[in-house]
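One chain follows as structure tokens, the form predicted on its own.
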Amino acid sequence: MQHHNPQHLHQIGPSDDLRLEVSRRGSGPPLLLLTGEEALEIDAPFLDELAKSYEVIIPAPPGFGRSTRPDWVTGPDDIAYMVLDLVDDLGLKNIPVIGCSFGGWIAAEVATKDDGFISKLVLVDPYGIKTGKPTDRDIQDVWLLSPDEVMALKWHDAANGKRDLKSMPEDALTIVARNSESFARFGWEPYLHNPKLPHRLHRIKVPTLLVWGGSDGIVTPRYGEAYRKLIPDARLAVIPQAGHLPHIEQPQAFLTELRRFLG
């Protein structure tokens, strides 16, 4: 079941061609959630829990969900400014921000540009930096490997990642295809990172928690440690028996870390 409601398309900036789908879940103080490339968070038990304490605001990046994707948008560096415009439009101040995987990369880009609206930042297995030499494979190539190989690297238990696409309604399948195409478009070259981001992460001055799945084979905890070193005073929490999406594979352990950090 896709829970997209309540949602609407929100025009961003002066361009008529840029509209972001914004979903809201729960009630309480606002929290901004930037989902992973597959938006599995939308249907995950951890989000139901989060929505008991917060009004969770979930924008879909350009080309994801029902958001438009103008040709001039080329990656998370651009998308970060759209998130900042949305934050301004919605009058969000002093709020926690959680970014997962591709959404974690976007959240990191946002925070390097302006973290004035962020109370605390949580990055869950984000992409976005290159940690090794040019020839090092520090991010596994999700488009080169077979789907089975990707599943084995991405999940502690690959069964947790199985999706029954055959039973999905047509409109939900269209979104799955759109998300995957936009992810490839934004992450292809340079591969899932912004060479400038490591030189900007020192600008993040808000309390930051990196959460990593101990079994993440796409970007390993070692990659997480390299990320942590680039953000002043950031802390890294590694969750055992979880892969690239610890908040989905081990929701209770994730929520424990999250509550400890958010207070």
Given for the second form:
Amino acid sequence: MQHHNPQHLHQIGPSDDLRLEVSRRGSGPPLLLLTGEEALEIDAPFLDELAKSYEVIIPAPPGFGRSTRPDWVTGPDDIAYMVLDLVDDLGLKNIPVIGCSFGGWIAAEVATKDDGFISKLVLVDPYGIKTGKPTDRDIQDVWLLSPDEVMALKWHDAANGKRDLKSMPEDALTIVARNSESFARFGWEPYLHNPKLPHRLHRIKVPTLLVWGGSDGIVTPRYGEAYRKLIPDARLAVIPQAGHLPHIEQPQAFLTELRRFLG
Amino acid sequence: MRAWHFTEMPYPDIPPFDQLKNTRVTIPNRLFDPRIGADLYHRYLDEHCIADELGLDIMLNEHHASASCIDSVVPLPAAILARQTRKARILILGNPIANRGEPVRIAEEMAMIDCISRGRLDVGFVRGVPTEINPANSNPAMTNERLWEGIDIAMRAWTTHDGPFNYEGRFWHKRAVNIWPRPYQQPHPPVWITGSSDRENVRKVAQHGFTFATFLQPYENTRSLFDEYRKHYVDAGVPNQGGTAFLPLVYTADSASEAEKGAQELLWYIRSNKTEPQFKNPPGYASIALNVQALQGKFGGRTEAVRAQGLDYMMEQGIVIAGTPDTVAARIRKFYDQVGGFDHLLMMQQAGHLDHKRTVRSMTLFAKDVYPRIKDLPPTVKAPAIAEPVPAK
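I would like to compare: after the form predicted on its own, may I see the structure of the form predicted together with its partner chain?
And the full complex, kicking off with our chain again.
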């Protein structure tokens, strides 16, 4: 498992209390990947494929992976500035950015602040906006539903999401627990969205592909369509027989869409 | 030793537990019949008034979206009892300040109840159990941090007497805090905090000189928490404050067989606590280390471990204290020794379907035939404990 390799901690800003774990995979032109809240991408076949054509740079947000989590950080709005700092530090220019789920929300926040370094933006089933009325559950409540109910909504086939946690070593489980805690800490309220984000998405000027799992029950393709309308140069591609993580559940179909878009 | 009467004010007329996914959080309130609820409120308040007449003190608490506890707004019964009782101290254990927020409003409510009761209020602050997280929509991370910042604001509100002060903290921003009334007791009502395992929290409670309470724990756990408290206790000079408290289920009866029946009925409280995993352990509530154990299948929660046990185990551990007055007095004295002494016996003497008549019989037997035999158990910390409240100068 790749994530057991020693990783580089990259200090962001003047204080050493903020250090992000930055993993690198493959070789080629750089590509920035912001993973989902569970960071399942790290071990997923689509990443191995991607790493054949790109050097994939994967920063773990504060509190995720081995990244530190200073107390003042409250969510993707803060995290977006850290990503921009990292991009500056690494001198990244004109690169594709992919963000998935929670990482998709962060990527959208980043692009609204500064999309100057982004060649093309890919958002995979991102959270981040509220589309309906106060009493609509635009994003299914993953902390109110039972773990089984969440699995059924999240995956086209819940069996695809099964993980053998009990056989994982303790340091890997520590990361699972940290990811879960930090996801709740940053996404609890407002629930997995930033009320200001819909009013900023028009600032994204780069070509944007929204990829959506046709069977995503957490944020449905209808939510994806609402997202698409808010970003000027965006297209929505729906992948059948895939849930909230189409790049993991249908890697070939996902890679086909991705290559068509990135060229 | 002081003894406190307590009921969570249950609403027990719900469908069998096996027909419910949860008895908390998601249980629909169409199952609550307001006419039955009204009777229950009056009955439980009557029992607190009887406790006052019997010479017992009174404890109240608060839960939300739960059939186990329809006391969802604890300052309300405290205010009612401040007016309806004469002698009893009234302990709120506690104000869920981490989940509710509003520390200034809580300080005002407590100061007002303290004045109405002429200084008979004890004020607990609690972090809140995991099942309170969703009803409050409270972020499960940082509950301890919010608890302590909330206490800090409330204490400053009680003890600042020269006009407004500002507080711009991590969680709350207040720019003109100046509460009217101020508390009757000076410098402020005794403060209590609960805990179940977090030793750092126990030390913090001790270092502030607050009273520390723990509920329904096997006596060895209780002892280790109380030892930790005593080791770090600092006298804060607040009358009636400081020391340790334990809450068991208590049933005193005329015969051993009656006592066992009563104890079995009290166990409704433990059996009724049925919730799905997402409510037992919301992410960020427990430490990373405990969550790693949970992922490994080694940790299912302390309450769960106790829940699985029967009455014999609970009686052996002191989680349930039941019997004739002789047995109950002897068991309390033994428990006192087992935990290295304690100061407050918080007695859940009513739970589930235990009716008014049998509840009052148990309370009466306790007050008349047990309490005189345990009252002399000495205090375990040297707080300036005095019998009468000190009025404001």
